[in-house]
Amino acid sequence: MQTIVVKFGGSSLANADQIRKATDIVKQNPSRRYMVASAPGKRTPDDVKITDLLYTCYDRAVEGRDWTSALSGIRERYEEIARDLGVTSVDLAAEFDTLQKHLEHEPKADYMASRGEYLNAKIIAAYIGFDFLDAADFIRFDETGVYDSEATEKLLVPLLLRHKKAVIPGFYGALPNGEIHTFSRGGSDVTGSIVAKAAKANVYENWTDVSGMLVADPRIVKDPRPIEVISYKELRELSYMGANVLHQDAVFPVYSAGIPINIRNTNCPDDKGTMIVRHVKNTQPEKIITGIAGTKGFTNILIEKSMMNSEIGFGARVLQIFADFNVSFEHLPSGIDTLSVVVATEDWKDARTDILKRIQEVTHPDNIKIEDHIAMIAVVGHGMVGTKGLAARVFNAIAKADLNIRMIDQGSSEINIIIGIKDEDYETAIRALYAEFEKDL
């Protein structure tokens, strides 16, 4: 018998009606044995996610402000979900008494945030008749908060063998001392991937509110084409550059096991969605690119110095300065006498003056130029490898749109070309690139 692990996002589990849709999907296929649940998301565009409300409770508690009304609102939503589903076996009164005591004494942000998934998974497990498995019992982080795959698998693999069907809350696990610790926002995707690997699943289905990934952002490009199949590497590149259908860290557990991911739409369950696989068979040689994605808000620090290429360790010294201030770089284009360090503007704003001072002291450059308000755009695709004239098409598309490229970066794998342009030109550039390659999709 096959095993399919399914993860449902917050919009798919926002209320009782959505939960019914999700559980109907699970019950339609007996192979869907493990369901990973997110916290309830927005029911309407003006609504507030449960996780955000839980963070509000925590913030008010540590600031000495009243949090009781926010907690009451959360409780009412869960009581409404349980009532509409006819679930009476989950003691929500006891659960919220525990939450209240936690807020009254020594509130922890991660613990509070994790309760959204925890409570939703408990209710769903009772409704669908599956076992409930608390992620804190098997998802493990080390003392520094880094996910511990070895410790997790040692606990989770035998646990899944004992529980043939289960609902598992996403987003959190526990430190060695038992304290609740969360992944970054969107971390339920990671939990689903971890469970899929431990279960040796045939497929990991990630159900959300879109029918898979699109070639470009539909808020910018009208009716962009869907992506039917994409490789892990292509997904990683697009996710890194802002395509947010799937948490980028969710790729790694299933990638190592060779398990495909299928992104599906809870509201359109018959749509095939996007299949993410280790290798894409190039059955359509005319298909050059897979997707276009980007993000605004970068700064380019251009360091100029004659004979830079003859200074051994020049780049290492520059990067060490950023590391010393706990600032990661995003891209590192370079020339013979130039080195650009691209960072997220928000990440280095507090240390900006000190970093520039250190660069002057350590490297004695001829000049340093700073350019803020840079957007980075990636054109990604396995069909790009070895394709002649591709870079020219990218640059010509931008030129035809009367835009100026501020920087260029291409990975050695040849599956992506990244350009930097002004923030204000971002949307125009995305449309121009999509128009250039649309006939090849």
Given for the second form:
Amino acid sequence: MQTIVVKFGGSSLANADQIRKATDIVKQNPSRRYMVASAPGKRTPDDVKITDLLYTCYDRAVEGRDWTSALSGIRERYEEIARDLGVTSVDLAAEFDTLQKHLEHEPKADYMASRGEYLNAKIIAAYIGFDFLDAADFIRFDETGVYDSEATEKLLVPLLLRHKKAVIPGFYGALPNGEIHTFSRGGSDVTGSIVAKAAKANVYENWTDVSGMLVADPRIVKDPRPIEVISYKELRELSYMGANVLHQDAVFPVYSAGIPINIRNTNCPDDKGTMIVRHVKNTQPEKIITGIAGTKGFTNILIEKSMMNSEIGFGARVLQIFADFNVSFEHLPSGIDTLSVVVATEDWKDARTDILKRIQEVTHPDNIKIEDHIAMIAVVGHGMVGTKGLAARVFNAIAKADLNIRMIDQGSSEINIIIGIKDEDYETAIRALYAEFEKDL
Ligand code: ASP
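The form predicted together with aspartic acid is what I want next, because the block you gave corresponds to the form predicted on its own; please supply it.
Next comes the full complex, and the chain you just saw is listed first.
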């Protein structure tokens, strides 16, 4: 029998109606054996996610402010969900007593946040009649909070063999001392991927509120087409540039096991969504480009020094400075006597003055120029490999839109061309590129 691991996001499980839709999808196919659940998300655009309410309770508790009404609000939402689903076997009164006691004595942010998925998964498991498996029992982090795949798989693989069908809360696990620890926000995607790998799933279905990824940002271009198939590598290039349907870290566990990810829409379950696979078979050779995506808010640090190319280790010394301040660089375009380090402005803002001082001391440059408000745009696609004239089309489209390209970076894998432009030109540039490549997308 096939095994499908399904993960439902917060909007797919925001209330009893949504949970019914999600569990109907699970029941429709007996291969859908493991269901990873997020905490209830927004029911309407101006609603508040349960996870955010739980963080609010925690913040108020540590600041010595009143958290009781926020906790009551959370409790009411779960009581309503359980009542509407007819679930009576989950003792919510006892669960909220425990939560209240936790808030009264040394509350912990990760523990509080994790209760969103814990309670939702418990109720859903009772409703659908699957086992409930607490992620704290098998998702393991090391003492520094880094996910420990070896320890997790040792616990999870045999556990899944003993449970044919289960609901598993996403987003959290435990440190070696048993303390609850969470992934970063949106981390239920990661849990789903870990479970899919441990279950040796045939596919990892990630159910959300959109019918897959789109070839471009719909807030900027009108009605972009959905992407039917994309490779893990292309997804990395695009997600890194902002097409955020899936948590960045969710790719790795399934990638190593070669399990495809299928992004699906709980509200339109008949839509095929986007399939993320290891290798894209080129069934549509006319689709040269898989997607166009970008992000604003980068800084370009241009270091100039004559005869830089003969100074062995120059680049290594510069990068070591960024590493010492725990700032990762995004791009590194270089010339004969210049080296540009592109970083997310937000990432280096606290260390900015110190980093610049160190660069002066260590490299004695002729000049350092800083440019903020840079947007990076990536044009991505396996079809680009070996296709002539593509770069020319990218630059032509930007030139025709009367915009200035500040920086160019083509990965040697040839599946992307990245350009840097001013933040204020970002939307115009995306539209210009979309118009140029619309028929190739
Ligand atoms: N509930 C968590 C969040 O809002 C994790 C998730 O939904 O994936 O970030």
